[in-house]
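Only one chain is shown below, in structure tokens, and it's the form predicted alone.
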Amino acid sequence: MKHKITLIPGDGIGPELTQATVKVIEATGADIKWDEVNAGAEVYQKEGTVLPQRVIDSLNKNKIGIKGPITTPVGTGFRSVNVAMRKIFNLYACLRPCKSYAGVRSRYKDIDLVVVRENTEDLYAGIEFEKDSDEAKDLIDFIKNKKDAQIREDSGISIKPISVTGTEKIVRFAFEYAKKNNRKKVTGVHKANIMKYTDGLFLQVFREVASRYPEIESEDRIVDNMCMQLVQKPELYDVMVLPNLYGDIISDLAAGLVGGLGVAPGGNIGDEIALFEPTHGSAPKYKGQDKANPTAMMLSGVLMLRHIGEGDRADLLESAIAANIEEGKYVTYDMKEDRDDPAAVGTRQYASAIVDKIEGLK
């Protein structure tokens, strides 16, 4: 079956990772026609927009996309393209599996966790008021009058909305994912002991949805305790579902358990459209050096293949990636025991090695 898929190379190291990922996906025999469009900082320099309409049109048409990392300025400049696309396409579920692969340097072994992060609400909703703005001053006065609470006049303010609707969707997604993938437990993560009306609502809805899935064990954890638990005894956890900000933090922590963001794939999934991407950033200082590790983006390709019903090819690609990492011969510098090891290969050769593994496994 032919699949038409939107391909967004991104910027920084994105195009190199994208090229390598396309190569290994095609090697599995998946019948894909790529619709290449781009977004991000480099597009902004040429066109004055980070997210051209053609990108939106392509995803609306194809329903499935995969993208390389895109640069987001810190503190100033345009907002994250990733966040914008999640909002435009209502990609409410961020799926971030964190799995151990033999040969990846880590303090832990046999980790197999899945982070399900709500994508559209919480502090990432983008409802912010700049310090000294009229809106911020009005809000400070409103809170003082209505809640008898003091906010310093020199404050910037962010609003944290969490809804029944948004929470039901993400929790249901987590339980359905667990059911489909033979997972045994879902843990809801929150800070309901302090934020009674936002995280408290998240916890209440989590428990209500969990009651509809009696075949799957459910529990909840306070987010700070969850961080400690994951470091101490990660083997006790399986699927975790979290509001947006906690999900962002915990997914990086979980990635650290399996060796870092270089092996951390991701998918942003809605009811109609899904967009897959590595968790890490665009590392512009390594652009064009044929040096970057493409594993996370390739594993995002594995997630994409599973999502479009190409499970056998997804398994083939994941097995080839795992075999190449375990062998340790044709891996990038960051996956070597000594990062200065002259035997380290570049992005292109890494991809070629995985193609060879695919051919050997067929």
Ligand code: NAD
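Residue numbers count along the first chain shown, from 1. All values derive from a computational prediction rather than experimental measurement. Whichever C-alpha set is largest while still superposing within 1.5 Å between the two forms counts as the rigid core. Compared with the form predicted together with ligand NAD:
- Core-superposed comparison between the two forms: the CA of I249 stays below a 2 Å shift.
- The two forms, fitted on the rigid core, differ between the two forms by 2 Å or more at the CA of A149.
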Contents of the next structure:
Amino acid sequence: MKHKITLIPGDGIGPELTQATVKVIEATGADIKWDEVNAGAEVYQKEGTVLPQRVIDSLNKNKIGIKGPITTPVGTGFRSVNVAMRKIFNLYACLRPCKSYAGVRSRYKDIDLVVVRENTEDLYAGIEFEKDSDEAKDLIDFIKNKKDAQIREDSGISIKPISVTGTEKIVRFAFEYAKKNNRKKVTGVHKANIMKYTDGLFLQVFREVASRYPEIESEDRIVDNMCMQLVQKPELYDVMVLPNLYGDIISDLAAGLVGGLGVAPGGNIGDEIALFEPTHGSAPKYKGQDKANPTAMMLSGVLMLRHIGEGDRADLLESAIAANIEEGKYVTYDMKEDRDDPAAVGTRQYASAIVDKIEGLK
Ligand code: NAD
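Based on the form predicted alone presented above, generate the structure block for the form predicted together with ligand NAD.
Let's see the whole complex now, leading with the same chain.
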């Protein structure tokens, strides 16, 4: 076997989507040995942990994984398994391509954007101080004394760290991605006019790194302007690189431009390990109903195949998915004009239709 890949089915609709995704990836002829381990709510019920050590060991060993969505159980001490994994494996880059496929209902056509979001810093670093806590009071006093600035006594506080190290890594990732994938331009997104020491630093490092890639066009945009530009002229943009919070927001905006979460794949990538997953959650209400749309997870499989050097098979799978959506016959309920259309197919039949397309394209 050429590739050994960790397979995490997740929970809710995760296992059904995973089964469908494995089926279509295998149909491309990719030589993969799956190492199946699970995490999430159902594992928690049996083992008292949402993230067993064997999942961590498997990813550390295989370096590449693909996962279904995982429900975040309330009250386990984890903010989310997904966030925990990003931290444990230092998956500092969140890659979210947003591309139009003919047949997906959307207000726009011909969009082909890639959002590269920093995954470890910024307001998501988890450094927060609760209103009325001793730490919050100390911090408010400190700021009053050192900066002669006022923070209201009844404030909660979140800290926004942005480092040269973290920014260098993510911006380099964006330019390397652009280079490998024949992208023409990288746009750095920030609010440096207001947050000079955090976003200003991000912009400064962005410009330094960009100068090392003269073959790729670079530019920067202030995040509020970026939102307007994306809605008005999305065709002007290519790869975007952003700090964590703006990245979170712009990825959903970009997913909305191409038809929503059902078709939005993702990857969380570090220097050594990469974990691919759909952007949507575990949609518990559809669990076990053979109803959910597996496109986002299959497209995450496309990203994974590209990442492991199986570009031709990635192209084959993407073309098959695109052809099936364009034909519009064997698609799930959410891709039909009328969500109650009785002609909608289930997850399994959708996967079979894509396998047929793969065979036809081979
Ligand atoms: P969700 O993405 O699960 O659902 C949002 C809406 O989209 C729902 O109406 C759902 O039914 C629908 N939907 C989602 N995926 C679909 C698909 N493939 N096909 C058809 N319809 C689909 O978001 P939520 O309800 O906010 O979250 C549910 C759980 O998932 C939560 O516990 C959350 O923490 C978790 N979650 C996990 C991840 C992840 O594993 N990376 C990401 C987001 C949310």
